[in-house]
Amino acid sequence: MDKAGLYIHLPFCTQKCNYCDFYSIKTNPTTVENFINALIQEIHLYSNHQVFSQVKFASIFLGGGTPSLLSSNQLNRIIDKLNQTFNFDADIEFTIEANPESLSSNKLKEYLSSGVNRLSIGVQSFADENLKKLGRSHNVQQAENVIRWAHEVGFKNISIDLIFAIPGQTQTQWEANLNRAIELNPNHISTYGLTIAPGTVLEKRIKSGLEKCQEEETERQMYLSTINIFSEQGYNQYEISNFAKPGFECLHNEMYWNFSPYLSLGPSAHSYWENRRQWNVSNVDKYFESIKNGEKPIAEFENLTLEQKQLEFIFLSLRRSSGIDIDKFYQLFKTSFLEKYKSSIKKLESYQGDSLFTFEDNRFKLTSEGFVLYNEVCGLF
């Protein structure tokens, strides 16, 4: 059996960002305390699971929401229950997502002492005007302080998130973001083109004419410049949105992309093992109710068909710079990728003017231009 990944969704935020459509709610001490008690019970409900009670976990990822709103005592209660219930690698990657306004130097020290060894900081921009537009709760100074403190207290694996194609953002401003990020010397940087999600504040502002979406060509240039600038500074692009210094690729995300089993806990969290995918209820009250009744808070599940698995393998592999391993595809599905999808590949060859893929070392990989058109490429399959 493969190693497994463990994800915990903590749905609390001080406020909802203007672009966010993840499940989150405003924080208050009582609800957080009730949530931790319920989460500990949910962990217990998996103590005899046919897969997750047997495997070793190679990664823990606390996402949200804003997991860094937890005190070190609250975090330690969760960790203690995990250690009582599951088996973990000695060199486990343990990530916590963090917003700058929720951290202090002392809190970072406490997290490090608790076993957290990878910090993922939601910086999003090094321009206060962009942070305001995104509805973020922090300013640039706070973000820079937290990155500096993380280095000082001894974090050896620091990741930051940045967003591009923000309404009004120029190419020059975006490149200034990239250069400032490099100066602060994180080990890993994730960059995301802004998605205008339905029902968000930002979508409403765009519909009412208060903001204007970036042009596609501007977004394309921002993305391509990201690849070039990071490559020159020693950050390898190992996935469509992720760049890392050698040896600092995110193990937890790699497990998703490799079809490794992963258990996810908390409201709205998705799990996967042995062709089965399940997801929890996306409502904290329903989550509490299920746990109170001694039931796993599962909303729905599905068993993936062979065709679904093939397509997911393709889509996940195409996100990565290593591309589709042709031999592995055959081993998994007993069919030739090049034969089954030759018509799709032929369409790709004649799609627009740019070369969208390469085929080398028995791997089918997207080029930078292919990454730009990732959704369209996937559509051809």
Contents of the next structure:
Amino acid sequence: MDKAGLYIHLPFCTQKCNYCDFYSIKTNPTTVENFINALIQEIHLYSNHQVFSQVKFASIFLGGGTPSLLSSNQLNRIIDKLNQTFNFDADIEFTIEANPESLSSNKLKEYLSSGVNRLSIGVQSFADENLKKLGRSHNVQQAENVIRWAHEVGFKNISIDLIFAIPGQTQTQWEANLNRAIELNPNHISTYGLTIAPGTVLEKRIKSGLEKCQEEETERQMYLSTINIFSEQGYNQYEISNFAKPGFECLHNEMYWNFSPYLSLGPSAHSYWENRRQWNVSNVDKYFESIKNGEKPIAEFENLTLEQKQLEFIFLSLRRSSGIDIDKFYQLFKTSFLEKYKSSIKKLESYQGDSLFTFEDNRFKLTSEGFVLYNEVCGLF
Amino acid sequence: MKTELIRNFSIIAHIDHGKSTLADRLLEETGTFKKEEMVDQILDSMELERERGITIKSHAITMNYKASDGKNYILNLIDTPGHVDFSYEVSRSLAACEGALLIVDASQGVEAQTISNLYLALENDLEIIPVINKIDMPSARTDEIKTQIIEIMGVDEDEIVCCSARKGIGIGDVLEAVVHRVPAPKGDPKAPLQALIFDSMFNQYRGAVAYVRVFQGELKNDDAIKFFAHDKTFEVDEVGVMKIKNVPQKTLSVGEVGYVIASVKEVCDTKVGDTITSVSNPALQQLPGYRDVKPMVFSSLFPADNDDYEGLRDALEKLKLNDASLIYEPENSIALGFGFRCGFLGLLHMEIIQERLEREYDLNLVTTLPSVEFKIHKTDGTVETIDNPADLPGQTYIDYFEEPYIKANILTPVEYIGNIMKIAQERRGVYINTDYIDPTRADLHYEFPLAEIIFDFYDRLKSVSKGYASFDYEFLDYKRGDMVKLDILINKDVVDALSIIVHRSKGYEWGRKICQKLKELIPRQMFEIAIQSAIGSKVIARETIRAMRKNVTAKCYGGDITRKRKLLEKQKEGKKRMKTLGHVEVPQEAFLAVLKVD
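Structure of the form predicted together with the partner chain, please, following the form predicted on its own?
Up next: the whole complex, starting with the chain shown before.
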């Protein structure tokens, strides 16, 4: 059986960022404590699960929200329960998402001794003015400290997130960001173009003319320069938004993209196994309510049809530098990718700019130009 | 049945003045339907009719009524369609009656259709009983409305019946007025048969069913009958009257209203306005007023998915069975593939057909901009009739155009006259004169090119008059017009389905606006899209849809996968509603872009 991933969603933040449209609630110590108790019960509800009680987990990912708000004591209680309930690989990848303002050198040490071996730090930018626009509650100094401490205390796998196309950000500023990131020597870097989501503070500011969206051409340049600069410095692009030094690709995320089973706990978390996608209620009160009644807090589930799985296979594979494995496609869906999507591929070929894709070694892969227009490309399949 | 106990009447009204509700109350009051059998507004049976609150096809029903004089009367209520597109059908229904109830809403007062219906009724020599409805409404201005009615009809106040159909007030008074004021039908039962067809419908088991009013002679089972319009003969299978169900009878005699089934296969053989007579003792003359109904508005219908062409053809065939006024012929568009060019009585008729095709036959359609029928006088002296811009000969072959004109009356509170005159002028209206219904309401008479009112004139009229103005029209004549063909090009290729014929004075403006509208409607794609409009070989406007240069790609982890898949699935659905012109994906709404130009 494939190895599985485990995700835990901790929906707490000290404040909401200006661009965030995720479900999160403001922290107070009692709710966090209540939440840990509920989470431990949710874990328990899976102790006899037909797949997850049998499978070996190769990764744990604590995401949020701000998981780094957890004390090491709280973290240990979760880990103990997990160890009682599930089977884990000896060389598990164990990631915690962290916001710089919530970390200290000491806390990092404690996390490390609890078994966390990968840090994903929400740096977002190395310019204070950018951080302000995003409404982040940390500054550049704090972020740099955390990266330094992480190295010092002995984290061997450090990832940072950066956001580009922030209103007001220039190409030069962005490149300076990239270079600063490289100097600080993380093993893994994720870069995301800023999405202006409806209902966010940032959207309102843009609508009222207080901020200006970045031009598409600027965003394009920023993205393409990211790919160039990182690849020159030994960070390989293994996915549309992710770069890593060899061997430091995020195993947990790769499991999302290759249909490995994963169990996700906490409000709004999504699980997958054997063609079934299932997700929890997103509302924390409803989450507590279900747990109190001894029920899994499942909101909905769906069993993927072959057609749906095929679509997912395509758009997930196209995000990855390894592209679509034609042979695997045939094995899974008993139809030839090249034959079935002949007309889509023809349309891609007729594109007037640089080529959008390559086809070699039985793999259909997007080029940088293809990544730039990923949504359009996916729309053709 | 003694003819002196028969009363044949219609109810005529402006839309929403309560015609159908009053009809329901009459049926209830006369016990034609028991209360528990009543579905509101029984006469409007088509789903669409109920939604739009209008009657599209007319029907008739027979009621028994014991009047205050102690006699038992037969009341035949012949319903009329309530829209200007069907004015010919209205006139034929009225021709089957001796009287009409003219309903006026106690709050709204006299409106454009009230007046045009009144004239239609007068033309048919009907006894008109004015009825003010909805007198229970808080906004009712019954006395004021009485004055309006007295003004336009020249009746005495005591001839006006007041009622509230919704509340059941005054329904008896309405019935008594019908009995005592509508004349009984006259006619010689021994004379050769003359029966007027005022409606017909298709029944899948029995063929075309004609609804008739007998003017003279008798219509009997097994009689051989023929129709004046085409001279074909048929044998009568069944005659009868319409109650909650059809009730077969041995004969239909003078003054009676009923149905005839005679194995007629198509409704185009039972044309509204035609006369049925007997083969053995034929009448010499057709009843007056018959005409062949001609479509006024034309539009092309294409299946969004080319594979649905057969389905569209079958659906049109089925609709045609029941609607002799719908005409269609196959068309092949370079841009949109195979479809049909269709002719309709008017805009409403067009919308109804399109909606029924989509709803009842589950078709996904691309419709083109409606056009009128132009007469093209060519340089070689011949005249060609053209309703499709794609069929227009080259400019050099055209001497001049003629376009259809209509005669319109617009009823409006006087404070909106200025606004209305302004839009009338924009629409090339020719002002004739103004009548005043009372000091606050004016009846403006205009002549318009039909092409100018088929788009959104009615909506504009309503918006500049806060909804108070009403409008009615009839065909007038063809007049010379300085028209040009405006072509739209997408990436340099003319899209035939987007071509329109417009007045030269509007060519530039429309060309510019259509390009702008298309730019809004066509989504950005991976390449640049040029949208141009041209008159002849001269490009008069251009818009460019810039190529997509960078997508904002969201993260795609655990929960994002389902979201992304659903988004792609939705996009796929959307794409089914798009047409590919060259490489460009064009949404269906784009083909009606001009309608949204303002």
